[in-house]
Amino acid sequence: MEKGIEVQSILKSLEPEEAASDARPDDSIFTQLLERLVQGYSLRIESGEDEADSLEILLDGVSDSVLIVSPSGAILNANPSFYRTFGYDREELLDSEIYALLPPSHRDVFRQKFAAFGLREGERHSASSDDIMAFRGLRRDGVTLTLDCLLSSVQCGGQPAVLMLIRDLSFDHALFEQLKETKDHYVALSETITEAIFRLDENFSIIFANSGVKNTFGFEREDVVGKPFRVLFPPEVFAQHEKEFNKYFFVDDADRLAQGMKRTLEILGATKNRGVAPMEMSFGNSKDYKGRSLTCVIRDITQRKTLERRLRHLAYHDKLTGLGNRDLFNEDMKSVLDRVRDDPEWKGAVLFLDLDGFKRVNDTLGHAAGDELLIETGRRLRVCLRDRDSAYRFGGDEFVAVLGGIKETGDAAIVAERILATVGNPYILRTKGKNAGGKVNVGVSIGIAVIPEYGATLEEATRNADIAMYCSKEAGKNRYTLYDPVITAKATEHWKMEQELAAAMTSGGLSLAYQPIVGPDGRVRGMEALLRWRRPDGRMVPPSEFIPLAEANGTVMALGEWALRKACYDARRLHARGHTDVFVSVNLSGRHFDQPNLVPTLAAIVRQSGLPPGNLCIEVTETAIMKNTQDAIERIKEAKRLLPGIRFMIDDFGTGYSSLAYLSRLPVDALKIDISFVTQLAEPQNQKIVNAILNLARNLQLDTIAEGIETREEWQYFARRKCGAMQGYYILRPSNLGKVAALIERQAREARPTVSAETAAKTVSDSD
């Protein structure tokens, strides 16, 4: 029995009310009739009294285009969807031929089909696959439509006709083109990026790769597509990160940080020709398309890592010698101390080194020669160490070595002896200039702190090695000293004082005391600024202790500038109170006079303070001036040129070996008679020297000041001999500025024009 189905039954199942509520999205009449076709059913509209109703439902109740044509191709009827699809009104197309809506290439095919259906007249026709046609239609506005057509033989008004069920594929085609364009854009975009872009499926197989894979890994895309992702990495590296990679399939970017996942991963990749190289990976969000997939971008960061290494080397190494700097020392020492905590039997050592005689090389041969010597010292130091040991330069001529894994303390001593011998060999300077090819000898003082015995922390190890080095300096230089708390107790105190003195300028431990300088009439003419230091424990340290310490460690320069600046500002405060004729004298060490920038520094301080140069007197020892007399003369002249009115005084005069010829040429203004002559005036020989100095000063038209006046007899002696000024405990002990100002103001109130020496002495001494 022939299988058949009435079109009416399908149409009724697609009545608008039901179709809207129950039908699947793709449940069109075209689809259902196509299904029947595939199943071998013949399609027909039964004639009868319900035909008109069936046609009305057929034409108006479905979304696909329905068209009934005669075997000759004349349009007999169509539904509204057909007219909307082709852009015509019903009146325009009814009774016209369908061929006008077809491109010429399609017309003959349809004529043959329609004619075949007409020849069958009323016989039933079982539809076949040949009755499904894909064709192009022409809209009224000229747009070409892509269509599917299902043909079936029907009776319409008792006459044979052809039923055409038409589905517009233009939307599907546009969607296809859009998807294709999107894919093309994606591929084009991925090709503009030099980094490698991959899409991975859930099995971590590569389903897409751009051409950047060649730049990054050296492979062609065809070499990796379809291959496991693991081929791009060393096996052990991929195994280490495989679980982490899998997380990116299921956790999207917005939640990754909360899950402790990184935005990017740094990993080693396996390239085709360059071996292993550092890579950086980043993942997109995973997507579902023919299965879940994940996009991954990988870039080669070899150049970046190289640059980072260079920057790190610059940050952690001394530019001159190439040795590690203090920052690298601190980092490495953390590892050393961690090793000590992990292995109580492990020992190490810190060696603190300071070159002996380097400053003399730098000052006499120049900085270029000094730099060459430092570079060679760094090289020699490395030669003396094992591969596991490290060398550093802290700055200047200070070097540090860290020894790891020594068996006993004697091992560190052996290394120190090797360094002493190596550094002690002559240096052949190759610097261009008159010193090229010359030999230079320097020594090295070494301090050793054994870890962890005397260096359980970074600070302790560094401090103890520094103290031990200080002991080597104190013991005569060019030797090594093992830190021992008993042996180095004195040096430890010395070292501690050095650290405290360096910090005193900013911590408030330094101050100035002032001792009045009075004339024979007892009036205050000026005051000498005397530096005082109170240690953090409250103990006052006498200048006889801390000045030599500052001279030895170089802080005397900073101390002198601090004292000069403070004294100028204090004198300016006295002037603001109306005492504009009072001067202040400040001592500068011989080290200051050795500095080429002495005069510019002096001028800058005086100008900034606002003190008139005529109210400042600089005291310099006789020894300092005679050390290099010609340089001293030039510097004093330059200072007087820049600061008109400033005065210079030779301190402690009479204790050195001044040449009268040089003294007559020195542009100084006063001589201060050394205190040793004052305190021993009872000896006739000293009286002769004092009288000779006073006569010499008068002949050279220089002012004189006698210091250390402690008794009435001493006062009377110098007053009777018309010494220009005096200072000492008999007049006033060194005091704060307020007490000196009070004395000056008290004298101003008394307003005595002249007084005898005895009365002046009593007046001054009563003020204490």
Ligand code: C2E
Given for the second form:
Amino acid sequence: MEKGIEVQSILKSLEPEEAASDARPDDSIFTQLLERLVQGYSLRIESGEDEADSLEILLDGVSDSVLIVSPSGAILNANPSFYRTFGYDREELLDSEIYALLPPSHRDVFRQKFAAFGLREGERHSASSDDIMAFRGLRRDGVTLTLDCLLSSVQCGGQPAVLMLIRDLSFDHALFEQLKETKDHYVALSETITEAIFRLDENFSIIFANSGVKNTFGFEREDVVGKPFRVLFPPEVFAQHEKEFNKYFFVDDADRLAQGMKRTLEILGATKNRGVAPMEMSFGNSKDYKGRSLTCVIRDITQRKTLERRLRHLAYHDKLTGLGNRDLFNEDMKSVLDRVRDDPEWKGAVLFLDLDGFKRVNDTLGHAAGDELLIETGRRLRVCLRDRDSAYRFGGDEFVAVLGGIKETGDAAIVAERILATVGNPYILRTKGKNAGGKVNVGVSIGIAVIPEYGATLEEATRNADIAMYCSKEAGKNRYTLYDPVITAKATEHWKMEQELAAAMTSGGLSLAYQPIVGPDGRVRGMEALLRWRRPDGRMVPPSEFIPLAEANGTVMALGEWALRKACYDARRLHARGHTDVFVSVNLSGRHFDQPNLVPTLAAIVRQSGLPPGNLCIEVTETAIMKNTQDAIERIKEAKRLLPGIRFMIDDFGTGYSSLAYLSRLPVDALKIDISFVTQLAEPQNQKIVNAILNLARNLQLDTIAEGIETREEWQYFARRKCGAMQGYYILRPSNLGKVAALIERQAREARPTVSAETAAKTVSDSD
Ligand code: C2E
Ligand code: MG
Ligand code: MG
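Could I have the structure of this protein in the form predicted in complex with the named molecule, to go alongside the form predicted on its own above?
Let's see the whole complex now, leading with the same chain.
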């Protein structure tokens, strides 16, 4: 006997299940399954099979949950899927009531249902999707399941029972929720973003646009959806990029890099109200059952472009004059040299300019006046050039001009003459100060390298223009020189020497030789540090040659600091060997002595070395001190305050024109008698001077040193006159530190040090 199936659709309204309230495409399959189950079950019972067996065989293969409950709700039998779904073992649930698996709110409804089905006598009723009941189940771990079920009345053990077919919708439901959430995210994202997002179909028609279109292009999205993509660009721009867009349409993201396609495109877009604007586009394409589509994200990059331009300008231009800087020059020269390569007839020129007398303006009138002068020079230089020429400032008072496309070398000379004349006009400076409104005159030294003859590469052009400028300076300034290997040969040699000297400090070409300074008893009291330079070709250059060169170009600052540092460290090495009473004497150039930061630099170097200042003596020539005596006095006082114990000595004393009044006020400690008086001691005139110096020093309580002692007679002459100390080949030639240390150690072993021709003979050898 079959019982009819009736499920009140009113039950559905109990459940606020949006997802379950609509019939889904496979609902009919669900109802058919129930039909078949009930039929199969009934048939087997009718044919006398064991109920339990037939149920098991029937239900095992069903993926949905199937169970048979008594009209009171006891679970009589169920398939494995049911136990799996609810998370229980068969033994745990069999014979217990199904209500434990339902939320309390559902229990009464099911109780009534089961009771009604149990009473029902079988008018036949086919299950339909309307009978599907949505409800919730409680899994063992507390998770709520979203379920659908169909009920049917069956016989079990001769008793009425209810067959339940249950489908778990939790997965579908979760998927639905996920989709909904993804859609929400997508909408939120595409509507928040200020960039325009478009989707295009294969005809490049816009099928979707977000609200960012308004922000980027000024159009409402309704204005553009359905329109061709081309409306967003100036026609010629679109035509130019159409092929490329097509490529983005068909080539997938992953393959783009391999095909040399960029991640983004920069392109001009056409806006509604602002005309043409630079835009950046990125693409993503997708393929679904409806076909291919291309997603473009377009952002307006006007601001970024402006910023880039400004940054580029900053990076490539001199702030003060607005002219290009060295980096821009290097860039521009690349194109100039490319031009030469393409067109052998083409000629150009590089002009290096250095102002003559700028330092004087800066030092006397101040930096503001100096800046004004530089700005005006930049302006004047520009005026002398044609549009196709360029002007640069490399820093300081160095300017450069690049002439493009000249007919012959003479053209560069004409421009140089024009620059000389223009810069030669007096400058009237407005900057407030001592000289406000006053006239200032400066000159300019110009060096020209014609391209490509003397400048086939960037290095060659800059080197030759620099040499030619050097030549102008050496020849008396305020003139131009055209680079020519013959004419500029001497200057080239000097120029090369300058470059090499600057490099020598780091490449190991420099060293210090030491010459002992001994007391009248012959004992070593100190040593003078003397610079030595070995050029890359191995030649030794005497300081008398390279110090003036270094003074002329300013390298002497770095040289002096290098020598001071090295001398202090070497003296420390002597101390480490126990000779703590030996001082080191270091020469400082007059240029160095002029530097406002001399004292702090000196103090820093000495402190870093760890040499007690009492073991350091600084030699400054008489001429350097006399140039600006008041300054010198202050410098020395300041140094003595920062480095207590440090001594100062006037080198080459007797050759300058020391004012005796100043000498008495100078806080110096010693006088070094100039070598010329010593070597020509035979002349009575010189002996008088030497005696006068010794007397003067004694009266001023200054120590004295005689340098250039080569003979026993000279030694005796000074020793007899109680000269404080002596230095010369007779004692030891300038040598390496090891030799000086050896002399000191030999003396320490001897009870009475001997200074004699034999000692000298033994030790005569320069350090290198
Ligand atoms: P100076 O400071 O008057 O150094 C003494 C010079 O006399 C040294 O020449 C030394 O080698 C030389 N001399 C020493 N004993 C004798 C001798 O018995 N007979 C003769 N004929 N000469 C002797 P050097 O080393 O060639 O230095 C020349 C000058 O170069 C130095 O004169 C000094 O003014 C300058 N100089 C050397 N090293 C430095 C340095 O580190 N910085 C600076 N600014 N100038 C330096
Ligand atoms: Mg000296
Ligand atoms: Mg000297």
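Computed from a prediction, not measured in an experiment: that's the story for all the values here. Positions refer to the first chain, counted from 1. What we label the rigid core is the largest C-alpha set whose atoms superpose within 1.5 Å from one form to the other.
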Checklist entry - Superposing on the rigid core, is the CA of Lys334 displaced by 2 Å or more between these two forms? => result no
Checklist entry - Would you say Met469 moves its Cα by 2 Å or more between these two forms, aligning on the core? => result no
Checklist entry - Core aligned, does the CA of Arg84 move at least 2 Å between these two forms? => result yes
